[in-house]
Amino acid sequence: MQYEEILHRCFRCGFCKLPSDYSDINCPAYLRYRFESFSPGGRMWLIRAWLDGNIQADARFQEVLFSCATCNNCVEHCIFPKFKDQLLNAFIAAKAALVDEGRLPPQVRDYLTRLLEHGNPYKMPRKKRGNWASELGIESYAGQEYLFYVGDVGSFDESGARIARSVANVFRKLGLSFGILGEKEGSDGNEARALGETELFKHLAERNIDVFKQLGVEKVVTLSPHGYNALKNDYPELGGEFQVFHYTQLLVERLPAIELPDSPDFAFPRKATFHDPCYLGRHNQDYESARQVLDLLPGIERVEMKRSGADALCCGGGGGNFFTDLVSSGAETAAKVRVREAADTLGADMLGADKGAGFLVTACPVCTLMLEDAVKSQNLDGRIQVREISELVAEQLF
């Protein structure tokens, strides 16, 4: 197994499942199951035992490996710099070995099967991939400055499509030259790679790369941080060399050039706290673009949760878990803990019809959907509203 040589170096000190001040649990799988085997250190130990033939790759072992949300908290907080950057790669390599053996939790197998057979996990025909934009009159990509890459969630999930339309409308208001692929677009493959299906990832990525090159694409702006991560960091190894941006990075450049009107709904400052998407923050070290956009909006007062930036608690949707649900169900999940933390940060003074709810803002369709569901399950609707940041920008512009 690739990265096998680093497994014995882990001292299983436990810092990898905590934030930098060691005050709480920051690993979604450990938070969900509360067994050390589901922590990064425990996972390292089990993989070593499996490779040595001391344990079998049974259903529980599979559950341990595939419950990893690939949030990169372990990489961020491991105290051994010589191999910390390889921790997540080791977990993915172990999953890849199980994929090769056909030993998968049913939810993972079903997700990958849908992705292979339909090109997306929603089992939707490719010709419907551009339906999210059917009433917007957005042009197909034909040499515009940017290709707007939407991805599976933005194309086929109802709420994801709402966010995609919001971003597209903001782009047009800002005069951005962009086009979309519609049915020519394919899944970015980020979750397939995170789940160890490297050949499927390669197949999906190479198909997109071929389409991009045929159309002469040079600059790509993504809706999701998951797609941003795949296109920016993994596609180059397959010959896909493009300039890749997350949409918030373009908004930071473009928004200051226009005057944003005060929203009539914000007669007083509304508090907002930002949830860092793992694939924008810890995976790609961009903690500021979305915050800078938020700070540009009139009537918004930004406050930080105790766990933010590199210490942010993952929503639990990464690593395919948004679709497989291995860590997002149960009484105590990362998303539920996160929305309670947001409610505490926004404070009791946000209660009441005179001031309305505070905003829990993120810049990722997966995070948005995970957090929206958690707010409902925790009965926090009256205290916080989950908003994707493009929606707040659109409300100011239209």
The other form holds:
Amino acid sequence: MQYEEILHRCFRCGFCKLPSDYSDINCPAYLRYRFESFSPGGRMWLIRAWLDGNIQADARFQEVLFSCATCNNCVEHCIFPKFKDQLLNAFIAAKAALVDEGRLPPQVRDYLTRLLEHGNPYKMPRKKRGNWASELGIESYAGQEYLFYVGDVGSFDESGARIARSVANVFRKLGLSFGILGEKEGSDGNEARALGETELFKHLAERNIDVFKQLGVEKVVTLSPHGYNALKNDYPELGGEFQVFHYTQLLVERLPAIELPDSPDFAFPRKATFHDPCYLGRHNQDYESARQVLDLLPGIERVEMKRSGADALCCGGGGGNFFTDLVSSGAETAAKVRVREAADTLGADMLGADKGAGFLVTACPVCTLMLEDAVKSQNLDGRIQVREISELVAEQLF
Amino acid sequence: MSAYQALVDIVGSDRVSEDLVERYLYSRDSGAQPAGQADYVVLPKTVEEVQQVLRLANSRNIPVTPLGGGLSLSGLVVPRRGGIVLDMKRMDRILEVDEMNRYALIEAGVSQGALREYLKQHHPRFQHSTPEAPPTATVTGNALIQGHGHISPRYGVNSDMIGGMEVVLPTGEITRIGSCSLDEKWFTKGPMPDLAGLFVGWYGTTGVATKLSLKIFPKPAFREVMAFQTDAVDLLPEAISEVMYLDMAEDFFLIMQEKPDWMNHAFLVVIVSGHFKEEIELKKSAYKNLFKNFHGGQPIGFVRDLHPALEKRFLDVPPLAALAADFREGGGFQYTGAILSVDQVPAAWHRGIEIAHQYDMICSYVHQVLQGNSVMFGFNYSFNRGDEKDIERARMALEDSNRVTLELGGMIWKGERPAQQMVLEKMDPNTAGLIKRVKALLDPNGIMNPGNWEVP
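Form predicted on its own done; form predicted in complex with the partner chain now:
The complete assembly is shown below, putting the previous chain first.
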């Protein structure tokens, strides 16, 4: 197995499951299960035990591996500089080995099967990929400056499509030259890669790369940080060299040129706290674009959660978990802890129906949906509102 | 009903496992000791759950091994005879911090990092004594194994800082020790018979601590590191004595590494602190002058430009001491924590280097001076977890340094089971007999962490 040579070097000191101030658990899988086996260090030791023949790849071992949300907190906080960067790669390599053997949790198998058979996990026909934009009259890509790559969640999930429309409307208002692929678009494959289905990822990526090249695409702007990560970091190895942007990175460049209203559509300042998507933050070190966008909006007072930036607690939706649900069920999940942290940060003084709710803002459709569900389950509906940042921007522009 | 089903009935299916992956992982720790065998892993959330688990175990003679952070490195939490591993980290609430009466009341699974950050956020004028361990180590675990921490040279080891405990006995009784046994006050463990002593240093063989009250201390605004360098190892006891006599140090370490060459000396690392700038300047001045006339002023020199990495290493709380595990690119680290009288430091220093060389290792020392009475002398061994021969070498080096420790009249801190046997063999028979009687009284069926402090 690739990266096998680092497995024995893990001391299991546990820095990997914490934020930099050590105050709380920052690993979604360990937070959900609380057995050491679900911590990054436990995973390292168990993979080694499996390769050495001391344990089998049974259902529990599969659960241990596939519950990893690929949030990169372990890579960020491991204290061993000589191998820390390979931790997540080792987990993905182990998952790939299980995929090769066909030993997968049923939820993962079903997700990958749907992706393979339908090109998306929603079992929707390809021709409906552009339906999210049907009433907007957005042009198909034909040499515009940017290709707006929407991805599976933005194309097929109802809330994801709402966010995609919001971003598209903001682009138009900003005068961005862009087009979409519609039914020519395919899944970005980021989750397939994270789940160790490297051949499927390759297949999906190469198909997109071919389409991009045929259409002469040079610049791609993505809706989701997950797609941004795949296109930016993994497509080049397959010959897909494009300039890739997350949409917040274009907003921060162009929004200052637009005259925003002096006062927002809400009657008083709102507190807002930003939840860093892992594939924008820890995986790609962009902690600032979305915050700068937020700071441009009138009537918004930005406050930081204790765990933010490189210390942000993942929503638990990465690594395919948004679809497979391995770490999002149960009493104590990352998303539930995260929305409670947001509620604490936003403070009681701004809460209550008469004053309006504080905003938990993010810049990722997966995070948005995970956090929205958690807000409902924690009965925080009246206290905080989860908002995708493009929606906040759109409210100011229209 | 099977034991597994009975455990599920107590804590729920999400918090008990008999799966192979958990049994494998909870059967070993990060040190060089051989693996054991866990049959069940249980994550209790309440004292009542602990009580029910112990009642069940006691009624069925199932061994129980309580586990905190699992970082003693000496196999103390490795189940030797099967049974239940009770992972206490799910009991992780900080229940109360009383600044006026200077204690923090916590559940047994609270980590060092969590308490430290909580105090920083909510009680910034106070601190607890944090060990040279990763932040995942539990506060209760370190206190129960008589661990030390930063500020121990001034205030004592962590077990001296206990102000009260809640303990579940092996037979299931929930017992409180200290002022909390009379009232909901957790500020002192006495005056009364020192019942905490029935659970401190016993490695979980007499009961399961579920709550702990720990003293907290003022946190001075200023801290600085000072270092002195010498090759006169034989003068170290006198030098240690002088540093401690001045009584102004917050912390005090002796360090040495054979590589790189500039580290191949004995360094006395003194950390001074103060609430006021003037105070810390006075302390620094006093220490700077301490060795000016010491044996003619030559043997011990003040280090003027301390390497920034060293300064950071000793100012960081907790330090990244775990980095030693990758010195040999092998992920393994273990040490004999010898508690030595100060006068035995030179002899141990020389013997430790000999042992390291005998096993083809580079010698590396970090010792902490404890209140002037003793030194926690660390015989440190990094090893390659991927190489069985290297692990065996580390075990043999450990055994040799345990033997040296006892030859020098010292004691072994958190010794692994073979070390405990060495200690028991040397111990006054009546003392060993008393240990045996106390264990039998509290744990009549011998279910608690069997193999530890096992008097023949």
